[in-house]
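The chain below stands alone, shown as structure tokens; this is the form predicted on its own.
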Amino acid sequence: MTDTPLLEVHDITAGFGAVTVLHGVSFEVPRGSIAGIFGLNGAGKSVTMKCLAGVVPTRSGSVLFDGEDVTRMSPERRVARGMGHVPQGRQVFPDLTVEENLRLGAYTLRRRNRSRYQAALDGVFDRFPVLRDRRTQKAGTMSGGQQASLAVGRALINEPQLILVDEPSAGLSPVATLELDAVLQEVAKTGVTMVLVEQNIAFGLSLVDTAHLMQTGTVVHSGPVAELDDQTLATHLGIGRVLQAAAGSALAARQAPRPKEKARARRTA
């Protein structure tokens, strides 16, 4: 397998009108890994994700996906190319059933290879049994955790190489957050590369392999989570004692590789 990163972000700038939000963001995401983007509100995390997804245009710089420059590519073409997006707030269609949401998510797959759709749908249902059980239920009547599973399943149904997951734990109860953690861990075991933006730093650190810390539209620190310490987090993110303690506990739990990380390392060797 090639050593070329699956995703390469080079010095991108972006904004809205006269306001520039991103001031030269750069980072790389190795194949089969989970990269986390962390920062305080207003740091530019979600705008970065929207640039990667093609929702917000990049003013300068470049985004390379699997060696191809996708900087000016439409969101639909990026999905067809192998990128999936779980947007902030999940954004399921509340008046549509679970299966209808998944069918809409599979739009590009059905255009490209209609015969593949049923197998892809069954694959999502196998991965998320709760969605199979509720396939005829309207998405708006589901719990926050179930909607999070639906949003992730909708991104995965196109069988992407990379998924962009923006603030997945926002608004979830502690129990639902634990369920979401298990869902994303299972996704990671399949070898899908992931970029995760999280305001809940302790939750995010429990998942990611590398951490990219942002301040005011730039990445100020990048490195493996195993080499990150709570003081670096406090210095770059300005977090308080309680959050620093929670983040420190999450970091301590990541010092020894977990089974899924060892499996990913074997797959990408």
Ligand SMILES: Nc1ncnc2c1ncn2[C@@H]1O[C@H](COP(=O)(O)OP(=O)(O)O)[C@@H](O)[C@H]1O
Second form
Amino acid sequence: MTDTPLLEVHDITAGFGAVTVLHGVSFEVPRGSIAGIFGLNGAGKSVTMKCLAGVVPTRSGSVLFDGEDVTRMSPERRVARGMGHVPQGRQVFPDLTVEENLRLGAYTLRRRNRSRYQAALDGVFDRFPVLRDRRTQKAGTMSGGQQASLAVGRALINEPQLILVDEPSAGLSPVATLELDAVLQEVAKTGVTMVLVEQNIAFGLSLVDTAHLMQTGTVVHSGPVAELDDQTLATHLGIGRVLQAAAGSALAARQAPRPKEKARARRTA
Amino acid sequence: MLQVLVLGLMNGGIYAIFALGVVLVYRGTGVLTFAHGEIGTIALYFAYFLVAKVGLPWSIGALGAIALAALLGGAFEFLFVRRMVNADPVSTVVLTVGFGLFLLAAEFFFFGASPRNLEPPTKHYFFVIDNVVVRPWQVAALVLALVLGFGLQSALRRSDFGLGILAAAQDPAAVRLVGVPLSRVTLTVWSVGAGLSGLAALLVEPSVGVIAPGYASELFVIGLAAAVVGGLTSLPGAFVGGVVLGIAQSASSRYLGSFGVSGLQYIVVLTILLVVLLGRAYAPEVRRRLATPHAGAPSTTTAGAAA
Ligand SMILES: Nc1ncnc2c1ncn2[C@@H]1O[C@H](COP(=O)(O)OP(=O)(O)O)[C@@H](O)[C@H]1O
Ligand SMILES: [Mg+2]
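Mind sharing the form predicted together with this ligand? What's above is the form predicted on its own.
And the full complex, kicking off with our chain again.
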């Protein structure tokens, strides 16, 4: 059971009205790994994530989560089953306080087992001390980086098995992106399985284990980051020299063995 | 003067309860409802049916009326609003108008055009302030509107589901992604909003004593205006809007009544509505002009700021 992938996406198609956006997307995400979906603007990354969340209906194909077919399941039931979300644009509830945002994040956890909430809250506060300091502050009044921490904390507090993160760095300042990088590295350490969509390829590749490259609604390349090369990136993403150089350096860093991977290898052993 | 105030407050409480229902539904689902007036009327007819025809006590009739109103609101959400999530909000608004007309037709069909009497629970309890007869249910309406207007929000914050209702008003899509069942939120909001309409209709009816088709809609329209005056998304604003319009109305009929123009009070309500809307539209511009004295030469100001 544990060696079946946590998430299996089989040939899903989706669209809006007469327009088909996804023409058969397939990939798998093993337990405890981080998958990255990369592609140009409009490639269908967000629509794919919305199909996984259940917000956009799939027209054909199937999504298996933890061995269960969830293709027709409502978004809220998927959350109860163990999916967590950091949606595009972060989408914290601006008029609720930090703590209220977290309490809502733990909605299904609290229904399942209310006694676990306090420990989960403390866990998030320990991981993101800024949220403890600002627990009574309205979420909308925080900086972009802090809101990103809150969005991630709000997903983590529900103790999800899988966390879907869509373009967390979009619209953040370079400083806030660094902050976010630290946050996501922190999340990776929890051993949670993650699917990450990122426009900033250099940033994204430094986080993920497996890269899925998307082009006009299909996955054109899937493979471990360690085996990715500049040529593949250039072919499928058509990125120019500048990005190529940036991606190259991130790859270099990612392809060297790192403590995180060793830790993960130990855990799975 | 006091007379005007007392009369205005008594009516204002009723408008405020209607306005609260409107705001609740608008915040929760983004739909401006025009159906809740007729939901209130038909609820009153149901109370009339239970009390005058079946012979049940007034309190049971009142509970039945509120329950029916809530049921109608919930059913409307479940059968129609829910299927319109991907449609233009305007079409949903039109649907609420249609539902109101349907209920109006049902009132004519079942009860006819002639007014019906629903005896108030008591005629004996009242007090007089400056020659105005004030009845307990009028005070109840005002107190209830005050409590709901200023207390409902913090009451909602206490429960997870209530927090979900507040969050759904800010971002319905994100609410589903934290696991809150959005359909239950919208169902609740429509039921409670409609129940409030039934309650408002019940609280105003004893002062009039008769029910006719379309009865509560006249009041509801002012409640709707009160909600808009209060900002449409603010529960305290709904209360303030209701009271302001109630007082404006009683003042206009007191001081302008001698002109003998029928419907003058609606003109006053409409004028206030217009002034508030225009004021809100132009406020940012006015504030900007006041803040930058040299608004006539913006290029120099920005250049100065950039330097
Ligand atoms: N709600 C929608 N209605 C119609 N078309 C949409 C909608 N959302 C996305 N699309 C289209 O689907 C395509 C993929 O979008 P998206 O998945 O958001 O791209 P990205 O890979 O940049 O996240 C785009 O062409 C976009 O215009
Ligand atoms: Mg996107």
